[in-house]
Structures are given as C-alpha cells and as structure tokens.
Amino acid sequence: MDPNGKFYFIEANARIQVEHPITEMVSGLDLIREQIHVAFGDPLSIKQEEIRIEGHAIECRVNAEDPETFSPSTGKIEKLHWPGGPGIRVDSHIRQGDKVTPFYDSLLGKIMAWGTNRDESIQRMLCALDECEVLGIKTNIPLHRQLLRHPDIVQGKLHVGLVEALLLEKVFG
C-alpha cells in the first residue's frame, strides 16, 4: 500500500491459498474440486457471472504461540476440542496427543465462521472460539477473542496497521 492508500499487487499465485475456505463459504463453490478438474483439462463448472456471494465469513488462524509475546509454544496437546455448529468450519491436521515442535509452521488449524452478515459471523466466531479447547500448549485464541470484541473491528474500521496499533495501544495504553 502506498502513502496515498492505493493497493498494488506484487504477486499472483496459481495455487489455492490458505484462506480459500472463506471464498468457499460465501460462494458455495468447492475450489479444490474446481482446481483438480482444471488440472485434468476440464472446464470450470461455473461461469464467473454465475457466481453469487451470500453472507459474510471470517477466519481465525489458531497458532501455537503465546498470545501476549507471540513466541512459539511447544509441547504435547493434552486435550483438544474443535468447535462445530451452524456456519462453523474447521480445517486442521492436529489431534489430541500430538506433539507441537519448533521445527514447523505454528498453524494448528483454521476456524471459519459464516453468517448472513458481519455481526452474525463475528458472534458465531466468538461462540466457536469459546467452544474451542486446546490444553498443553498456549494458543492465540485469547487474542482472537479480544480482537473480535474491539469496536474498530466490530464496526469494520479496518486497515493494514490495525492489529499493530491495537497491540501498541494495549502495551502503552
């Protein structure tokens, strides 16, 4: 982003991004299925003008890290319960009893929440975060809860420096 607030893209990725479930939730499309069909030379199953976006979806990346210092948290996952329910999706590889080491990405899983509007998706996500339980290591779930309750985020007053500003505000009050 330049000083005048204009965005520029410096890269195009032809791969599925980690955020693709959000697109799937609001569009009803299975992007992985589409990509596999295209890889085999098949046409897309839908035309761009046929895609309809419905509702609002958000994603929280659950990382094995201290929510205060962002330092890695390693150890054995003693207890694990992922949330569920209407509008909730969880993508994860981790299971109860697994060991989190410092040698890999700290991402444990992604929790996605869909709602008919932004407020409903935020409320569903807050319920999902409250339902989620990871014992044995620290996660950034408490930080997600704080951020989703912050008035600027609730009101959609977002910018690329918001999280950094909120963390500085918390530290220096």
Second form
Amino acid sequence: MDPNGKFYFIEANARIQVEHPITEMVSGLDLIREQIHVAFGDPLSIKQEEIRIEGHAIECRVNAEDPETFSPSTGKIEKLHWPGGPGIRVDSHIRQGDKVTPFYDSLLGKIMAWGTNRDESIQRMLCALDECEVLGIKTNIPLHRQLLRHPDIVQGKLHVGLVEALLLEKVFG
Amino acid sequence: MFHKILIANRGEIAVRVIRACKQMGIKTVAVYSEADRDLLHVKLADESVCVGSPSAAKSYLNVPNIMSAAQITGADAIHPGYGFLAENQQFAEICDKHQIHFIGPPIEAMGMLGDKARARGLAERLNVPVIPGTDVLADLDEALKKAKQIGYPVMIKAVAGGGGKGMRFVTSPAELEKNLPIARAEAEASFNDGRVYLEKYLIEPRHIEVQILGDRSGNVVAVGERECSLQRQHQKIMEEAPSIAVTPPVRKKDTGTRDQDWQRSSLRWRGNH
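Shown: the form predicted alone; wanted: the form predicted in complex with the partner chain:
All chains and molecules follow, beginning with the one already shown.
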C-alpha cells in the first residue's frame, strides 16, 4: 500500500500466518479451528456480514537474539515469566529450564495485547513487556519497548523501511 | 470430524494447533527431532514420534519419516503449521496419495500461489492491482517510453535477480539512460543473464495483509487486515490489526473485491491463508 492508500497485490500466502492471533483477538474467531473444519469439508462457521472487527490488537514476536546485533542467542532458559492480565495473550512453547538450540528459528513466543483502541493496546503491550522476564538468553524485548515508545510508531506512521532506518540512525540504545 | 491430527511442526505453532485440537476433541500426534524431545508440544500431544536428528532437513522436513509417523499412529490428517512443509506442494500430493488430509489449500492453489509470477498473473486477470512493471526491455528507447508510462521513480531489475545485483533505482530519464547499461552489465556478470525489466518504485509503502478463509463450497470471507510494516531484513517484528491506514471505504473495497475475485477464480480453498 503506497502513502496515498493505493493497494498493489504482492502475494498470497497459502498457510496459517505467524501473526494470525491478532486477527483472532479482534474478530473472536479461532482460525486454526476454522482451518480444521474446512479441511474436513465442513462449511465456514461465519458469513462475511457476520464478521465484526472490535478493538485493536498488537503482536510482538519475542526472539532469542541480541537486541543490538541481532545474532541468535542460545542456551538454557534459567528463569521465565510470561505476562498476563486483561487483553494479554501469549502463544509460546518455552518453559523454564528449556534449552534454546541453534537448529531452528529464534522465535520464543508471541505476546499479543488487545485494547478497545490502539492507544490502549499499546499501553497494555508496554506493561506486558515490562512484566516479561526471560533470563539465561538474550531476547529482543528491549527493542520492542523502544519501538513502541517511538513517536512515528505511536502515531502509526509506519512503512516497511522504518525499523531499519531507525536502527541505522541509532535512535535506540 | 477428524479422529487424529499429526502436527508436522514444532515450537509455538505446534502448541497452538494441539490446543485447538484438544478443544475440538481431536487426538493429536507430535513429531520431534532429537534436539526437541523435551519440548512442550511433545508433552501436550497424546502421542509423539521422533522423526530424525536435529537438522530440520533430517526431521521436520523429512517427508518419509513424517508420513511413516502418520501411518503408524493412524492419523487421518496432517497440520503443517507455517514454514517447514506448509507450502510444499509435493508434500500435499504425497498426503493425498496416502489418503491423509493435508490441512491447507488444495494442491492446484498451492502451485498457483507458490509461483509469484503465476500469482501475479492471476491477480492481473482478476483486475486486482499489481505493482506496475514491464516485460524484458529490448533497448533504451523502449525503457524510456515505458518508464514514462509507469512514472518515476522506477527500479531496474534483473530477470535472474537476487541480492540486489543488477538492481538500480532511477528517478529521471537521464538516470535511466546512465544506469540501464550498468544494470545490464552487472546482471550479465552476476547471473550470466543480462535481461532487465522495470518496476514502479513505491516510496515508503506499508505491508498490509488481508486474512481470507474459504471452504470447499466456494464460500470465502475476509476477516479484516493486518498491518505488518515493522520489519527488519524482511522479517516481521511487530504486527497490528486493524491498520490505521486502512480507512473504512478502502477496507470495504479491498476486502470486498478480494472476496468476490477469489470466489470467481475457481480456487476452492481447503484452508485459510
């Protein structure tokens, strides 16, 4: 989508997406359940006119990586606490004592924050990130905190080159 | 409903799928590599099968071992999650051959959408806008003419391209004249293929996705959009829904056209994307 709001088709990903939970949070649907039903041959549980998008949801991908150099971080998770509270969802597989190995992608989990509006979801996400504790390996949580406090992101002035431009300007850290 | 689903994945998405299955009363089979035997997806599933050594090629991408795990455990469907085998058309065909349901789109749709050029062609036929571009350029005159039609700035791109080689950003006819031979020479040197084309360069675009679900009867719904512009090296970091840049009339038009167009396109969905 260009700055004038014009759309261009790029691709269609024929699979469930990593970030599907934010759609689930604003629509109330369980997309995996829908996938399983339609694969079995059942009809969709919902019609277009029944779909309601309510509130706003943000997802932060928590990766096992150095927040400054982005090199993967491996090792034993000595201590782990995921956040909770109203509007917070965490999709993760890691537990305290697990070993993060170098064989696969660095995704440790995803924190989702729902709010009645965008400001509330940002506020809830900031609280969730502050509460989150992962010891023993490095994560990109500090980067998420800084991103969510940057004026361009708070105001929603987003584009695909923004994060790299901000990193290049050394705005963070 | 399915009796037992094998989840051909690991990590958070394997856990996510197992949880959905449990809530639906479906039995689950986890597969794992030797490095993952103590992970949560193995613990949560009703059954688990080790499918190989730590490297993904020998475990989560090991089709014979995964198919054997499905047959031994009597799974009647496989959920591929994302990554690994999720968009592997050949894997979906093998599942089909063994009468195991692949939880995803039909094979023909995977082939169509997996090939970016074919997907773009389909979008064009359905009047879904694509980034304006050209075919292979014959000479400078053609390049100048086409660039004028598309509008500057434009990107010169190598047909065989990759890694930025043979790629040049130009903002005027003079720059195009100067950079076209350079891009060609670079493409020739890098890929032994000097063919180049033009594509409109979008300034500071956003990455917006529309969630679509479809069933076998051809019902398709669009469940709003996601804003995925916060990326580093093409990897998404943070996403949000809805996008503040998508206004209600745009949303109606965008999701509306896609909905109708995909229905018309004779692609019958078995999953969502």
